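As a starting point, one isolated chain is supplied in C-alpha coordinates, in the form predicted alone.
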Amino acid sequence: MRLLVTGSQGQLGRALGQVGPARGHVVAGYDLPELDITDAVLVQRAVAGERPDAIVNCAAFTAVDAAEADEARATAVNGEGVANLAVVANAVGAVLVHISTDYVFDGRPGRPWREDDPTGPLSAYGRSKLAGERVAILAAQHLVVRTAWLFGKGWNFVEAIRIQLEEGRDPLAVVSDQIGSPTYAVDLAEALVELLEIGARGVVHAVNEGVTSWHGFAGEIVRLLGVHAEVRPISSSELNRPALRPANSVLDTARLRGLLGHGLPPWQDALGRYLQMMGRERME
(Lines of atoms letter the chains of each structure in order from A and count residues from 1; the text may use other names and numbers.)
(Lines give C-alpha, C1' and ligand atoms only; values in the text may rest on other atoms or scores of the structure.)
Protein backbone atom coordinates (compact mmCIF):
# COMPACT_ATOMS: atom_id res chain seq x y z
CA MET A 1 0.00 0.00 0.00
CA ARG A 2 1.21 3.50 -0.87
CA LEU A 3 0.45 6.17 1.72
CA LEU A 4 0.72 9.92 1.24
CA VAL A 5 0.97 11.59 4.64
CA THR A 6 0.33 15.32 5.01
CA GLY A 7 1.73 17.05 8.08
CA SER A 8 4.54 14.50 8.04
CA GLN A 9 6.74 16.46 10.47
CA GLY A 10 4.13 16.49 13.23
CA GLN A 11 3.90 13.94 16.01
CA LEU A 12 1.56 11.55 14.21
CA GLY A 13 3.11 12.14 10.79
CA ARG A 14 6.54 11.17 12.09
CA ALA A 15 5.13 8.05 13.71
CA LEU A 16 3.45 7.01 10.46
CA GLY A 17 6.76 7.50 8.68
CA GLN A 18 8.19 4.79 10.94
CA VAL A 19 5.22 2.46 11.36
CA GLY A 20 4.16 2.35 7.70
CA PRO A 21 7.47 1.03 6.27
CA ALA A 22 7.86 -1.33 9.25
CA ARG A 23 4.56 -2.92 8.19
CA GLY A 24 5.66 -3.18 4.54
CA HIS A 25 4.02 -0.04 3.15
CA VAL A 26 5.49 2.85 1.17
CA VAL A 27 5.08 6.24 2.87
CA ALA A 28 5.57 9.59 1.12
CA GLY A 29 5.60 12.45 3.62
CA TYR A 30 4.72 16.08 2.85
CA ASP A 31 4.70 19.14 5.09
CA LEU A 32 5.10 22.91 4.96
CA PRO A 33 6.51 24.68 3.04
CA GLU A 34 6.56 21.96 0.39
CA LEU A 35 2.84 21.28 0.67
CA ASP A 36 0.17 23.63 2.01
CA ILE A 37 -3.12 21.73 1.89
CA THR A 38 -5.02 25.01 1.46
CA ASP A 39 -3.39 25.30 -1.99
CA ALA A 40 -5.48 23.10 -4.29
CA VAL A 41 -2.88 23.19 -7.07
CA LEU A 42 -0.07 21.98 -4.80
CA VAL A 43 -2.31 19.25 -3.40
CA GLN A 44 -3.28 18.03 -6.87
CA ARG A 45 0.37 18.02 -7.98
CA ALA A 46 1.58 16.04 -4.98
CA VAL A 47 -1.17 13.43 -5.21
CA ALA A 48 -0.85 13.07 -8.96
CA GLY A 49 2.87 12.45 -8.55
CA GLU A 50 2.47 9.83 -5.83
CA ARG A 51 -0.75 8.07 -6.93
CA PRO A 52 -1.34 6.85 -3.36
CA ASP A 53 -3.78 4.20 -2.23
CA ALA A 54 -4.51 6.32 0.83
CA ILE A 55 -4.04 9.96 1.82
CA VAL A 56 -3.56 10.31 5.58
CA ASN A 57 -4.21 13.89 6.62
CA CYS A 58 -2.19 14.80 9.71
CA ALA A 59 -1.87 18.45 8.66
CA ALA A 60 -3.77 20.80 10.96
CA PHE A 61 -3.95 24.18 12.63
CA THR A 62 -3.53 22.94 16.21
CA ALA A 63 -3.00 26.17 18.18
CA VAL A 64 -6.24 25.93 20.13
CA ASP A 65 -6.06 29.32 21.83
CA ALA A 66 -4.73 31.14 18.76
CA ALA A 67 -7.69 29.84 16.77
CA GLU A 68 -10.00 31.98 18.91
CA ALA A 69 -8.38 35.10 17.44
CA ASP A 70 -7.99 33.68 13.91
CA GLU A 71 -10.84 31.27 13.26
CA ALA A 72 -10.71 32.00 9.54
CA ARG A 73 -7.16 30.66 9.28
CA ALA A 74 -7.97 27.64 11.42
CA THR A 75 -10.97 26.85 9.23
CA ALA A 76 -8.96 27.34 6.06
CA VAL A 77 -6.51 24.64 7.14
CA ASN A 78 -8.76 22.32 9.14
CA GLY A 79 -11.78 22.65 6.86
CA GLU A 80 -11.08 23.96 3.37
CA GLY A 81 -7.74 22.17 3.14
CA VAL A 82 -9.48 18.87 3.83
CA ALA A 83 -11.93 19.60 1.02
CA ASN A 84 -8.97 19.88 -1.36
CA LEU A 85 -7.78 16.46 -0.22
CA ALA A 86 -11.24 14.93 -0.67
CA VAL A 87 -11.37 16.15 -4.27
CA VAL A 88 -8.01 14.66 -5.21
CA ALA A 89 -8.71 11.45 -3.29
CA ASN A 90 -11.76 10.94 -5.48
CA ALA A 91 -9.77 11.80 -8.60
CA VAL A 92 -7.20 9.04 -8.00
CA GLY A 93 -9.47 6.55 -6.21
CA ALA A 94 -7.65 6.88 -2.88
CA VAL A 95 -8.98 6.51 0.64
CA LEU A 96 -8.94 9.77 2.60
CA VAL A 97 -7.99 9.26 6.24
CA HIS A 98 -8.71 12.40 8.22
CA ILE A 99 -7.51 12.86 11.80
CA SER A 100 -10.03 14.63 14.00
CA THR A 101 -10.45 15.35 17.68
CA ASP A 102 -12.48 15.11 20.88
CA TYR A 103 -12.94 18.90 20.59
CA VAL A 104 -15.87 18.33 18.21
CA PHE A 105 -17.92 17.42 21.33
CA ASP A 106 -19.18 19.79 24.02
CA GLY A 107 -17.55 17.82 26.83
CA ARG A 108 -20.62 17.34 29.00
CA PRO A 109 -19.93 14.93 31.88
CA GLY A 110 -21.29 11.41 31.51
CA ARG A 111 -20.39 8.36 29.49
CA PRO A 112 -17.60 8.22 26.89
CA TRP A 113 -18.42 9.79 23.53
CA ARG A 114 -19.50 7.41 20.76
CA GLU A 115 -18.94 7.98 17.06
CA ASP A 116 -22.62 8.71 16.41
CA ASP A 117 -23.14 11.13 19.31
CA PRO A 118 -24.23 14.69 18.41
CA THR A 119 -21.33 17.10 18.01
CA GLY A 120 -21.21 20.54 19.63
CA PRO A 121 -17.76 22.14 19.69
CA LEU A 122 -17.06 24.77 22.32
CA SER A 123 -14.15 26.50 20.56
CA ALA A 124 -13.06 27.91 17.22
CA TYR A 125 -10.58 25.04 16.94
CA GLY A 126 -13.35 22.50 17.54
CA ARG A 127 -15.59 24.15 14.95
CA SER A 128 -12.77 24.13 12.40
CA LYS A 129 -12.09 20.44 12.99
CA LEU A 130 -15.79 19.61 12.66
CA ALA A 131 -15.80 21.50 9.36
CA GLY A 132 -12.99 19.18 8.26
CA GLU A 133 -15.02 16.09 9.19
CA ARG A 134 -17.96 17.33 7.15
CA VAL A 135 -15.92 17.71 3.98
CA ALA A 136 -13.78 14.60 4.54
CA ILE A 137 -16.87 12.45 4.06
CA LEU A 138 -17.20 13.89 0.54
CA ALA A 139 -14.42 11.48 -0.38
CA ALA A 140 -16.10 8.34 -1.74
CA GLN A 141 -13.75 6.29 0.42
CA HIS A 142 -13.14 7.97 3.78
CA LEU A 143 -12.05 7.15 7.29
CA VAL A 144 -12.37 9.82 9.99
CA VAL A 145 -10.39 8.95 13.11
CA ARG A 146 -10.99 11.02 16.22
CA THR A 147 -8.29 10.98 18.86
CA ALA A 148 -7.30 13.01 21.92
CA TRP A 149 -4.44 14.20 24.12
CA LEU A 150 -1.76 13.15 21.63
CA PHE A 151 1.89 12.88 22.60
CA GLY A 152 4.81 11.77 20.47
CA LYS A 153 8.10 12.97 19.06
CA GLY A 154 7.82 16.74 19.01
CA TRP A 155 6.26 19.35 21.30
CA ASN A 156 3.57 17.97 23.60
CA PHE A 157 2.24 18.00 27.17
CA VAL A 158 4.84 15.50 28.38
CA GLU A 159 7.69 17.69 27.17
CA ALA A 160 6.06 20.78 28.68
CA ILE A 161 6.02 19.05 32.08
CA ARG A 162 9.58 17.79 31.64
CA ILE A 163 10.88 21.28 30.89
CA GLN A 164 9.16 22.73 33.94
CA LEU A 165 10.77 20.04 36.09
CA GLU A 166 14.20 20.70 34.56
CA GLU A 167 13.73 24.39 35.36
CA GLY A 168 13.06 23.46 38.98
CA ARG A 169 9.39 24.36 38.99
CA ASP A 170 7.79 23.07 42.20
CA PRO A 171 4.89 22.88 42.66
CA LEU A 172 3.45 22.32 39.20
CA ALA A 173 -0.10 23.64 38.77
CA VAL A 174 -2.13 21.40 36.43
CA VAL A 175 -5.83 21.32 35.52
CA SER A 176 -7.78 18.57 37.28
CA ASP A 177 -11.34 19.11 35.96
CA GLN A 178 -10.78 17.86 32.39
CA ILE A 179 -10.63 14.11 31.77
CA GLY A 180 -9.51 12.11 28.75
CA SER A 181 -7.15 9.44 27.47
CA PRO A 182 -3.51 10.35 26.74
CA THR A 183 -2.64 8.83 23.36
CA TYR A 184 0.80 7.86 22.07
CA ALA A 185 1.37 8.79 18.43
CA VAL A 186 3.14 5.50 17.70
CA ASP A 187 0.20 3.45 19.01
CA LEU A 188 -2.25 5.58 17.05
CA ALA A 189 -0.15 5.21 13.88
CA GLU A 190 -0.20 1.42 14.29
CA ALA A 191 -3.98 1.50 14.63
CA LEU A 192 -4.39 3.75 11.57
CA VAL A 193 -2.36 1.44 9.38
CA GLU A 194 -4.22 -1.61 10.69
CA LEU A 195 -7.54 0.08 9.95
CA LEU A 196 -6.42 0.75 6.40
CA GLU A 197 -5.22 -2.83 6.00
CA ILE A 198 -8.66 -4.22 6.88
CA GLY A 199 -10.51 -1.65 4.76
CA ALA A 200 -12.24 0.21 7.62
CA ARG A 201 -14.42 3.17 6.64
CA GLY A 202 -16.58 5.74 8.39
CA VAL A 203 -15.82 7.28 11.79
CA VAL A 204 -13.67 5.55 14.42
CA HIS A 205 -12.49 6.71 17.85
CA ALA A 206 -8.89 5.75 18.67
CA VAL A 207 -7.19 6.57 21.97
CA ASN A 208 -5.06 4.63 24.42
CA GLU A 209 -7.05 2.72 27.02
CA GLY A 210 -7.72 4.28 30.41
CA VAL A 211 -8.92 7.65 31.66
CA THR A 212 -7.22 10.36 33.70
CA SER A 213 -7.15 14.12 34.17
CA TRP A 214 -4.35 16.42 33.02
CA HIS A 215 -3.39 16.52 36.68
CA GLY A 216 -3.24 12.72 36.85
CA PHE A 217 -1.29 12.61 33.60
CA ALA A 218 1.26 15.08 34.96
CA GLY A 219 1.55 13.11 38.19
CA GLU A 220 2.42 9.94 36.27
CA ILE A 221 5.01 11.82 34.19
CA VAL A 222 6.65 13.11 37.36
CA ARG A 223 6.60 9.64 38.91
CA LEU A 224 8.12 7.90 35.90
CA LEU A 225 10.84 10.56 35.61
CA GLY A 226 11.73 9.93 39.24
CA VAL A 227 11.49 13.58 40.20
CA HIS A 228 10.25 14.77 43.58
CA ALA A 229 7.84 17.60 42.83
CA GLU A 230 4.33 18.45 43.94
CA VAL A 231 1.61 18.49 41.28
CA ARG A 232 -1.07 20.88 42.50
CA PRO A 233 -4.60 20.55 41.05
CA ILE A 234 -6.25 23.67 39.67
CA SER A 235 -9.51 24.34 37.84
CA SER A 236 -9.86 25.26 34.19
CA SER A 237 -11.20 28.65 35.25
CA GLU A 238 -8.01 29.33 37.20
CA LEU A 239 -5.96 28.68 34.08
CA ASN A 240 -8.14 31.21 32.21
CA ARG A 241 -7.23 30.32 28.63
CA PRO A 242 -8.98 31.98 25.65
CA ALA A 243 -10.50 28.73 24.31
CA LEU A 244 -12.93 26.56 26.24
CA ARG A 245 -11.81 22.92 26.57
CA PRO A 246 -14.17 19.92 26.88
CA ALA A 247 -14.47 18.73 30.48
CA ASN A 248 -15.13 15.19 29.25
CA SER A 249 -12.83 14.14 26.40
CA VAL A 250 -13.25 10.40 26.99
CA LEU A 251 -13.87 8.62 23.66
CA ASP A 252 -15.63 5.26 23.40
CA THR A 253 -13.36 2.84 21.50
CA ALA A 254 -15.78 -0.09 21.18
CA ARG A 255 -15.88 0.23 17.38
CA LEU A 256 -12.08 0.27 17.14
CA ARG A 257 -11.83 -2.85 19.28
CA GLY A 258 -14.52 -4.54 17.22
CA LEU A 259 -12.73 -3.78 13.97
CA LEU A 260 -9.20 -4.69 15.07
CA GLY A 261 -9.94 -7.27 17.73
CA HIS A 262 -8.00 -5.17 20.25
CA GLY A 263 -7.71 -1.66 21.58
CA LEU A 264 -4.66 0.52 22.08
CA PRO A 265 -2.48 -0.28 25.13
CA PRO A 266 -3.12 1.49 28.45
CA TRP A 267 -1.94 5.08 28.44
CA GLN A 268 0.42 4.47 31.38
CA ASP A 269 2.22 1.77 29.38
CA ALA A 270 2.38 4.06 26.36
CA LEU A 271 3.81 6.91 28.44
CA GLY A 272 6.50 4.62 29.83
CA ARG A 273 7.54 3.52 26.33
CA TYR A 274 7.60 7.11 25.11
CA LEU A 275 9.81 8.26 27.99
CA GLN A 276 12.18 5.32 27.43
CA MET A 277 12.43 6.22 23.74
CA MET A 278 13.11 9.87 24.48
CA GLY A 279 15.67 8.89 27.13
CA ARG A 280 17.57 6.74 24.63
CA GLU A 281 17.57 9.58 22.09
CA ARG A 282 18.98 12.00 24.66
CA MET A 283 21.84 9.60 25.37
CA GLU A 284 22.80 9.22 21.69
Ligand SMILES: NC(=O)c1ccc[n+]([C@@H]2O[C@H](COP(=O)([O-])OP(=O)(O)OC[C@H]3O[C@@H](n4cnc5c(N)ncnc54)[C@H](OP(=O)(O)O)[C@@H]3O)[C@@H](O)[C@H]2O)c1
Second form
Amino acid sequence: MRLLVTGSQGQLGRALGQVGPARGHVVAGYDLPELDITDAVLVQRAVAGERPDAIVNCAAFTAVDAAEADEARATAVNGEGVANLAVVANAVGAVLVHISTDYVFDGRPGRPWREDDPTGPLSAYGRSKLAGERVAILAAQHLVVRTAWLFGKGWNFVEAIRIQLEEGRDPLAVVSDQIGSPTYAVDLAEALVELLEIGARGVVHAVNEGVTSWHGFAGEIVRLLGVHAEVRPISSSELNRPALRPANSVLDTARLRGLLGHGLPPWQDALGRYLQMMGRERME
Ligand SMILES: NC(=O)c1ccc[n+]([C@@H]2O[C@H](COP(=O)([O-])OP(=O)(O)OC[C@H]3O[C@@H](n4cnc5c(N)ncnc54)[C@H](OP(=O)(O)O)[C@@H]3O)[C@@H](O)[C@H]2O)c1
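Hand over the structure of the form predicted in complex with this ligand; the form predicted alone is what we had up.
Everything in the complex follows now, all chains and molecules, and the chain you saw is the first one.
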Protein backbone atom coordinates (compact mmCIF):
# COMPACT_ATOMS: atom_id res chain seq x y z
CA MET A 1 0.00 0.00 0.00
CA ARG A 2 0.99 3.64 -0.48
CA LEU A 3 0.44 5.61 2.71
CA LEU A 4 0.53 9.39 2.95
CA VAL A 5 1.26 10.27 6.58
CA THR A 6 0.58 13.79 7.85
CA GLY A 7 2.27 14.99 11.03
CA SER A 8 5.14 12.65 10.09
CA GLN A 9 7.58 14.23 12.56
CA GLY A 10 5.35 13.66 15.59
CA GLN A 11 5.47 10.62 17.88
CA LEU A 12 3.06 8.47 15.88
CA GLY A 13 4.12 9.85 12.49
CA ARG A 14 7.71 8.81 13.12
CA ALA A 15 6.63 5.36 14.28
CA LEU A 16 4.64 4.88 11.06
CA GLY A 17 7.70 5.91 9.06
CA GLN A 18 9.48 2.96 10.67
CA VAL A 19 6.69 0.36 10.83
CA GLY A 20 5.10 0.98 7.39
CA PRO A 21 8.20 0.20 5.28
CA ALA A 22 9.11 -2.72 7.60
CA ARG A 23 5.72 -4.25 6.69
CA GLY A 24 6.32 -3.69 2.97
CA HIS A 25 4.39 -0.46 2.45
CA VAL A 26 5.48 2.82 0.89
CA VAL A 27 5.23 5.74 3.30
CA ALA A 28 5.34 9.37 2.14
CA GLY A 29 5.64 11.60 5.21
CA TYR A 30 4.56 15.23 5.34
CA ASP A 31 4.69 17.73 8.19
CA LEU A 32 4.88 21.44 8.85
CA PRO A 33 6.05 23.67 7.26
CA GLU A 34 5.85 21.73 3.97
CA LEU A 35 2.26 20.60 4.52
CA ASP A 36 -0.13 22.45 6.81
CA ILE A 37 -3.35 20.42 6.83
CA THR A 38 -5.39 23.61 7.34
CA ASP A 39 -4.32 24.69 3.83
CA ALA A 40 -6.74 22.94 1.43
CA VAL A 41 -4.65 23.77 -1.64
CA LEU A 42 -1.45 22.27 -0.18
CA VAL A 43 -3.38 19.18 0.95
CA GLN A 44 -4.90 18.71 -2.48
CA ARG A 45 -1.50 19.12 -4.19
CA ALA A 46 0.28 16.64 -1.90
CA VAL A 47 -2.42 13.99 -2.23
CA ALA A 48 -2.75 14.43 -6.00
CA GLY A 49 1.03 13.96 -6.29
CA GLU A 50 1.21 10.83 -4.13
CA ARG A 51 -2.08 9.10 -5.13
CA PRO A 52 -2.05 7.17 -1.82
CA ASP A 53 -4.23 4.19 -0.94
CA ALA A 54 -4.58 5.66 2.55
CA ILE A 55 -4.08 9.06 4.15
CA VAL A 56 -3.04 8.56 7.77
CA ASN A 57 -3.62 11.74 9.71
CA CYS A 58 -1.16 12.01 12.59
CA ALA A 59 -1.08 15.82 12.38
CA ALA A 60 -2.73 17.51 15.32
CA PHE A 61 -2.67 20.41 17.71
CA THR A 62 -1.81 18.28 20.78
CA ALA A 63 -1.02 20.96 23.39
CA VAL A 64 -3.98 20.19 25.66
CA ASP A 65 -3.56 23.13 28.05
CA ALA A 66 -2.63 25.63 25.31
CA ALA A 67 -5.84 24.70 23.48
CA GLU A 68 -7.87 26.24 26.33
CA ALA A 69 -6.44 29.65 25.42
CA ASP A 70 -6.60 29.11 21.65
CA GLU A 71 -9.55 26.85 20.86
CA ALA A 72 -9.90 28.45 17.42
CA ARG A 73 -6.42 27.26 16.40
CA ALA A 74 -6.97 23.81 17.93
CA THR A 75 -10.25 23.49 16.01
CA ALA A 76 -8.67 24.74 12.79
CA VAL A 77 -6.05 21.97 12.91
CA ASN A 78 -7.99 19.16 14.63
CA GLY A 79 -11.31 19.85 12.92
CA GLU A 80 -11.06 21.87 9.70
CA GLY A 81 -7.72 20.30 8.76
CA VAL A 82 -9.35 16.87 8.93
CA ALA A 83 -12.19 18.08 6.70
CA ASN A 84 -9.61 19.03 4.06
CA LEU A 85 -8.21 15.51 4.24
CA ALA A 86 -11.66 13.92 3.98
CA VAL A 87 -12.41 15.88 0.80
CA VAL A 88 -9.20 14.81 -0.93
CA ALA A 89 -9.50 11.23 0.32
CA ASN A 90 -12.84 11.05 -1.46
CA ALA A 91 -11.43 12.72 -4.58
CA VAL A 92 -8.69 10.07 -5.01
CA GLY A 93 -10.61 7.11 -3.53
CA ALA A 94 -8.26 6.77 -0.55
CA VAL A 95 -9.09 5.57 2.97
CA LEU A 96 -8.83 8.31 5.57
CA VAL A 97 -7.26 7.02 8.77
CA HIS A 98 -7.76 9.57 11.49
CA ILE A 99 -6.30 9.38 15.00
CA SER A 100 -8.48 10.52 17.85
CA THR A 101 -8.38 10.42 21.62
CA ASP A 102 -9.84 9.31 24.94
CA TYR A 103 -10.37 13.04 25.61
CA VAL A 104 -13.59 12.94 23.55
CA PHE A 105 -15.14 11.22 26.62
CA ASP A 106 -16.11 12.86 29.90
CA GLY A 107 -14.16 10.36 32.00
CA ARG A 108 -17.05 9.28 34.21
CA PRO A 109 -15.82 6.41 36.39
CA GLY A 110 -17.18 2.95 35.58
CA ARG A 111 -16.34 0.58 32.78
CA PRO A 112 -13.89 1.13 29.89
CA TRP A 113 -15.24 3.32 27.05
CA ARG A 114 -16.63 1.51 24.01
CA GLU A 115 -16.51 2.92 20.49
CA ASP A 116 -20.24 3.78 20.45
CA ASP A 117 -20.46 5.28 23.94
CA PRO A 118 -21.71 8.87 24.08
CA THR A 119 -18.95 11.46 23.85
CA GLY A 120 -18.71 14.49 26.14
CA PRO A 121 -15.37 16.26 25.97
CA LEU A 122 -14.26 18.23 29.03
CA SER A 123 -11.68 20.43 27.29
CA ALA A 124 -11.13 22.60 24.23
CA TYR A 125 -8.70 19.97 22.92
CA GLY A 126 -11.31 17.24 23.39
CA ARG A 127 -13.96 19.33 21.59
CA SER A 128 -11.58 20.02 18.70
CA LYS A 129 -10.75 16.31 18.37
CA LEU A 130 -14.45 15.41 18.42
CA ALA A 131 -14.99 17.95 15.62
CA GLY A 132 -12.29 16.05 13.70
CA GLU A 133 -14.02 12.72 14.21
CA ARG A 134 -17.28 14.17 12.90
CA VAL A 135 -15.69 15.28 9.64
CA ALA A 136 -13.44 12.21 9.29
CA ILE A 137 -16.50 9.98 9.04
CA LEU A 138 -17.61 12.03 6.02
CA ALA A 139 -14.85 10.29 4.06
CA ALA A 140 -16.52 7.45 2.15
CA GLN A 141 -13.82 5.08 3.47
CA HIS A 142 -12.70 5.97 6.97
CA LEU A 143 -11.01 4.43 9.97
CA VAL A 144 -11.06 6.52 13.14
CA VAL A 145 -8.68 5.12 15.76
CA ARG A 146 -8.93 6.48 19.28
CA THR A 147 -5.84 6.07 21.40
CA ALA A 148 -4.56 7.47 24.70
CA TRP A 149 -1.50 8.36 26.77
CA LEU A 150 0.89 8.05 23.81
CA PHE A 151 4.65 7.83 24.15
CA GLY A 152 7.15 7.53 21.32
CA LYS A 153 10.13 9.36 19.92
CA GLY A 154 9.46 13.01 20.72
CA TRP A 155 8.12 14.83 23.76
CA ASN A 156 5.97 12.78 26.14
CA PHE A 157 5.25 11.92 29.79
CA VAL A 158 8.17 9.47 30.02
CA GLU A 159 10.61 12.16 28.95
CA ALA A 160 9.02 14.66 31.35
CA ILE A 161 9.63 12.21 34.23
CA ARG A 162 13.15 11.45 33.01
CA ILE A 163 14.05 15.15 32.97
CA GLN A 164 12.77 15.64 36.51
CA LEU A 165 14.86 12.66 37.66
CA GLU A 166 17.94 14.05 35.89
CA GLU A 167 17.38 17.34 37.69
CA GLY A 168 17.42 15.40 40.99
CA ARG A 169 13.75 16.02 41.80
CA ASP A 170 12.77 13.79 44.77
CA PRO A 171 9.97 13.27 45.55
CA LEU A 172 8.15 13.51 42.24
CA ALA A 173 4.52 14.60 42.59
CA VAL A 174 2.29 12.77 40.08
CA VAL A 175 -1.48 12.68 39.58
CA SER A 176 -3.11 9.49 40.86
CA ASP A 177 -6.81 10.20 40.14
CA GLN A 178 -6.71 9.74 36.36
CA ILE A 179 -6.50 6.22 34.95
CA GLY A 180 -5.73 5.04 31.42
CA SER A 181 -3.50 2.85 29.29
CA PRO A 182 -0.04 4.16 28.36
CA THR A 183 0.45 3.39 24.67
CA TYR A 184 3.67 3.02 22.69
CA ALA A 185 3.56 4.79 19.32
CA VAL A 186 5.36 1.86 17.64
CA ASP A 187 2.76 -0.65 18.88
CA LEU A 188 -0.06 1.65 17.80
CA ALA A 189 1.56 2.12 14.37
CA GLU A 190 1.76 -1.68 13.95
CA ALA A 191 -1.93 -1.97 14.82
CA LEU A 192 -2.89 0.85 12.42
CA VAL A 193 -1.08 -0.78 9.53
CA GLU A 194 -2.55 -4.19 10.38
CA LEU A 195 -6.04 -2.66 10.50
CA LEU A 196 -5.45 -1.15 7.06
CA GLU A 197 -4.15 -4.46 5.72
CA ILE A 198 -7.36 -6.25 6.74
CA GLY A 199 -9.55 -3.42 5.41
CA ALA A 200 -11.00 -2.39 8.80
CA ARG A 201 -13.35 0.61 8.74
CA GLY A 202 -15.32 2.63 11.29
CA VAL A 203 -14.22 3.56 14.81
CA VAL A 204 -11.72 1.42 16.74
CA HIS A 205 -10.09 1.88 20.16
CA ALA A 206 -6.39 0.98 20.24
CA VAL A 207 -4.21 1.19 23.35
CA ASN A 208 -1.64 -1.07 24.99
CA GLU A 209 -3.20 -3.62 27.36
CA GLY A 210 -3.49 -2.84 31.06
CA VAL A 211 -4.59 0.12 33.15
CA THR A 212 -2.73 2.41 35.52
CA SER A 213 -2.73 5.99 36.81
CA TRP A 214 -0.16 8.64 35.85
CA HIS A 215 1.28 7.95 39.31
CA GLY A 216 1.55 4.22 38.55
CA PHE A 217 3.06 4.99 35.14
CA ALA A 218 5.68 7.27 36.72
CA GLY A 219 6.49 4.60 39.32
CA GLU A 220 7.20 2.06 36.59
CA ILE A 221 9.38 4.57 34.68
CA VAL A 222 11.42 5.23 37.83
CA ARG A 223 11.72 1.49 38.51
CA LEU A 224 12.80 0.61 34.97
CA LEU A 225 15.34 3.47 34.92
CA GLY A 226 16.78 2.04 38.14
CA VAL A 227 16.61 5.40 39.93
CA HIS A 228 15.82 5.85 43.62
CA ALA A 229 13.15 8.54 43.89
CA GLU A 230 9.85 8.68 45.70
CA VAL A 231 6.75 9.12 43.52
CA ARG A 232 4.17 10.95 45.61
CA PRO A 233 0.49 10.73 44.57
CA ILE A 234 -1.36 14.02 44.16
CA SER A 235 -4.84 14.90 42.91
CA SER A 236 -5.64 16.62 39.59
CA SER A 237 -6.99 19.60 41.53
CA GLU A 238 -3.60 20.00 43.29
CA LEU A 239 -1.90 20.15 39.87
CA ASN A 240 -4.42 22.77 38.74
CA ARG A 241 -3.80 22.58 34.97
CA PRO A 242 -5.86 24.85 32.66
CA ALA A 243 -7.61 21.91 30.92
CA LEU A 244 -9.78 19.35 32.70
CA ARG A 245 -8.77 15.74 31.98
CA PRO A 246 -11.01 12.64 32.11
CA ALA A 247 -10.69 10.68 35.37
CA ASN A 248 -11.43 7.47 33.48
CA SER A 249 -9.55 7.33 30.16
CA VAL A 250 -9.69 3.55 29.87
CA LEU A 251 -10.67 2.45 26.36
CA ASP A 252 -12.34 -0.89 25.69
CA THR A 253 -10.27 -2.73 23.06
CA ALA A 254 -12.65 -5.65 22.40
CA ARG A 255 -13.31 -4.47 18.82
CA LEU A 256 -9.59 -4.17 18.06
CA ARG A 257 -8.93 -7.64 19.50
CA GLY A 258 -11.81 -9.05 17.48
CA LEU A 259 -10.53 -7.51 14.26
CA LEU A 260 -6.86 -8.39 14.68
CA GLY A 261 -7.18 -11.57 16.71
CA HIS A 262 -4.90 -10.01 19.32
CA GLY A 263 -4.52 -6.88 21.40
CA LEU A 264 -1.53 -4.61 21.82
CA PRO A 265 1.16 -5.85 24.27
CA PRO A 266 0.90 -4.86 27.96
CA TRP A 267 1.94 -1.24 28.60
CA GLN A 268 4.77 -2.25 30.96
CA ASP A 269 6.33 -4.36 28.19
CA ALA A 270 5.90 -1.46 25.74
CA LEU A 271 7.51 0.98 28.17
CA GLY A 272 10.48 -1.35 28.60
CA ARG A 273 11.02 -1.53 24.82
CA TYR A 274 10.69 2.25 24.50
CA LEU A 275 13.28 2.87 27.25
CA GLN A 276 15.65 0.34 25.65
CA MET A 277 15.27 2.05 22.27
CA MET A 278 15.87 5.49 23.80
CA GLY A 279 18.86 4.11 25.75
CA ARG A 280 20.40 2.80 22.52
CA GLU A 281 19.81 6.17 20.82
CA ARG A 282 21.46 8.01 23.72
CA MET A 283 24.54 5.76 23.46
CA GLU A 284 24.97 6.58 19.73
N1 LIG B 1 0.05 12.36 22.63
C2 LIG B 1 -0.94 11.74 23.24
O3 LIG B 1 -0.87 11.41 24.44
C4 LIG B 1 -2.19 11.39 22.47
C5 LIG B 1 -3.25 10.75 23.15
C6 LIG B 1 -4.40 10.42 22.41
C7 LIG B 1 -4.49 10.73 21.09
N8 LIG B 1 -3.46 11.36 20.47
C9 LIG B 1 -3.62 11.69 19.05
O10 LIG B 1 -2.68 10.91 18.34
C11 LIG B 1 -2.24 11.63 17.18
C12 LIG B 1 -0.74 11.65 17.13
O13 LIG B 1 -0.28 12.29 18.33
P14 LIG B 1 1.27 12.56 18.59
O15 LIG B 1 1.49 12.45 20.06
O16 LIG B 1 2.09 11.74 17.63
O17 LIG B 1 1.33 14.10 18.20
P18 LIG B 1 2.61 15.03 18.11
O19 LIG B 1 3.83 14.29 18.56
O20 LIG B 1 2.23 16.32 18.77
O21 LIG B 1 2.75 15.24 16.55
C22 LIG B 1 1.82 15.98 15.81
C23 LIG B 1 2.54 16.45 14.56
O24 LIG B 1 1.61 17.22 13.80
C25 LIG B 1 2.26 18.42 13.39
N26 LIG B 1 1.28 19.46 13.13
C27 LIG B 1 0.72 20.33 14.01
N28 LIG B 1 -0.11 21.16 13.36
C29 LIG B 1 -0.11 20.78 12.05
C30 LIG B 1 -0.73 21.26 10.89
N31 LIG B 1 -1.57 22.31 10.92
N32 LIG B 1 -0.49 20.65 9.72
C33 LIG B 1 0.37 19.60 9.65
N34 LIG B 1 1.03 19.12 10.71
C35 LIG B 1 0.81 19.70 11.90
C36 LIG B 1 3.17 18.74 14.55
O37 LIG B 1 4.14 19.68 14.17
P38 LIG B 1 4.73 20.71 15.30
O39 LIG B 1 5.39 19.82 16.32
O40 LIG B 1 5.66 21.55 14.51
O41 LIG B 1 3.53 21.44 15.85
C42 LIG B 1 3.74 17.36 14.86
O43 LIG B 1 4.82 17.03 14.04
C44 LIG B 1 -2.93 13.00 17.27
O45 LIG B 1 -4.09 12.97 16.49
C46 LIG B 1 -3.30 13.14 18.72
O47 LIG B 1 -4.42 13.97 18.89
C48 LIG B 1 -2.32 11.68 21.12
